[in-house]
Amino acid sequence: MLRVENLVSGYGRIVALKGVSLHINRGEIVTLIGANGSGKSTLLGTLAGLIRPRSGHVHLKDREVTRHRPEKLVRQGVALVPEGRQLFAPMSVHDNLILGAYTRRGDTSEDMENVLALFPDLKDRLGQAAGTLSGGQQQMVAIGRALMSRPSLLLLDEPSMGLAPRISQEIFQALRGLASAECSILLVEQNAHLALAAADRGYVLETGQIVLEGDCETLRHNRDVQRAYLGRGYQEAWEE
């Protein structure tokens, strides 16, 4: 679904990504974990066309899309759920969702039904201003808005940020049901416990470079990952 080769990107004089290479297969959930400032959000922004890369290549379904503009990438199947959700707070839930389908033509009622089936909490709140929802409900709207474009690649930036553990679990459970032959997911998440439980494979990004990769079970057992991202208690539990 996605192949990234030696990607170099950043802001101004700051080089945040230093030759990143990774891939995502069809139907996979792949997670990218790393500390603040490691380049995770820069990677998502570059893949979504919001940041112009300095060098390297991005292929989506074997098509070169390295320097395509955001609106073209949306039409080609890329959808970003940004950090902080970035909803239109005064607008209704329904109108926020329907904006996700702005590149689509024809009837989108089936897509709306699918989003509401995935997030039943939104069914009775379609007319409510998005800014009055709880944090978890707003995250559901943000994900639902992205799904309205029928993406083949869904990019998620810190979906659990600021949410109660129970709500985070519900959202991640929904994400597991989204991955299919038609939709792959790249998940950026600081909560490594959640990310490694939800994903099939993972990459560890440090100071703009991939330093580890593998299936999530292997990464959970890696002592460096346990020490840096899962905490001492997690490491001791494995050692016992």
Second form
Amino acid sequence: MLRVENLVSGYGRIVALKGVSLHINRGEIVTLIGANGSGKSTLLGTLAGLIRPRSGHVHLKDREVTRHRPEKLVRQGVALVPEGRQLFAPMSVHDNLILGAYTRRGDTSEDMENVLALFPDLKDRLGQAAGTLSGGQQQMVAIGRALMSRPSLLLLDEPSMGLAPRISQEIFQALRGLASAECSILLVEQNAHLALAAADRGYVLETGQIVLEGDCETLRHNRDVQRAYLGRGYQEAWEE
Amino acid sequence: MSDSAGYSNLMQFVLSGLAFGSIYAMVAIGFNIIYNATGIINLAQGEFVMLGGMFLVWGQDELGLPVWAAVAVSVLIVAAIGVAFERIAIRPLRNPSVLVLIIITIAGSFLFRGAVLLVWGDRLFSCDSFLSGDSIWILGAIITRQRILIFGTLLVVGGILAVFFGYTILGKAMRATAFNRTAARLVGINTRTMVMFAFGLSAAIGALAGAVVVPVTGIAWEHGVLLGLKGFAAAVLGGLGNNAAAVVAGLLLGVIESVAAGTISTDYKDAIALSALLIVLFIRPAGLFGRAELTRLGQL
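For comparison with the form predicted on its own, would you give the structure of this protein in the form predicted in complex with its partner chain?
And the full complex, kicking off with our chain again.
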């Protein structure tokens, strides 16, 4: 589905990714965990075309898409739910969702129904300005907007950021249901608990390099992961 | 002077002012569309208005077109000039600052003015009223048909824009680009194309304003400066970026100017109109209808 080889990328003079390789199989949810500044958002930004990589290759469905612009990548099936949601705040929820389908021709009412079935909270708020919604509802609009393009690869940047635990649970529940043969998911998350529970496989990113990979079960039991990302103290890990 | 005569005089000034106010409103809308798409103030906007008038006269006199066809030709030519200006002067820059872009638009305005002076000279051009027939009595005032047409043009332009930005996917995409450029790219909107559209649309609306004003004031190479300035005043008065506010502010400016010219002095009408702008900006820096946030102006 997605194959990333030796990707080097960054902003200005800062090299935030120092040769990252990873892959996502069809229908998988893959998570990328890492601390602040480890390069997670740079990776997603590069995959979505917002940042041009210095070197390396990105293949989507066996086609090279390295250095494509975002507007072209959307048409090829990549949709990013950006950090901080980035809604068109003064526009209505309905318009935000409709703009998600900007690249598509023809009837999109079915997709609209699917999004509203996934996030029933939005049904009564279609006419409301997106910027006036609660954080959780805004995140739902952001995910819904990305889904309107019918992506085959959905990229999510910190969907739980700033949300109450119960709302995060709800959103992650919805994500689990989304992954299918038509849609694979790459999930970047600081909350490693949530991410490892939702995903099939995971990668650990540290200062721009993948330091660990494996299925979520293995990662959850890895001592370094526990210590650094799951919040288990040195002592607990030592005594085990 | 009796009370009723005073009333009808005032009515006369107000209704005459609405015609010029409509022109200012249309110029202001042109400023807003480019400002929303790019964050820059296009100081060549007044020149688009002047070119609109010039090409109208050219279409009628040189091509022998009927007036409506000449308006259409003029609007299309000036829209094409707007698009070309964006492609040649604005787009090739990599990461330009807002200030650099604004200075480029000043250069553009000199260029357009100079070109017109070179080709058509410094003569004042005019043409007949678009609608034949006598002036009309409204509410105790007498108004020429051309002035009513100007006001009607504003209403039609405003109505079409409201539908375009509110209900069409292209209009929504242009607004989305204004609100959040990164998100716009992420949903697949080509934001550069939107900027090009914005220049074309602004130029077209400016040209239309310039065309309908010719029978009233005539048109000459230097007319764009003051029309642009008044339109800019209307845009700022309403609150930059807000088209509905620009219409109200433009009409208000036209009426203030006309009443001042009628009751105080015609010589000082421009000064009085622009003083009104200054006073409003001292009291409400974001404009009459603007919200307090001045973040985008902060880029200047």
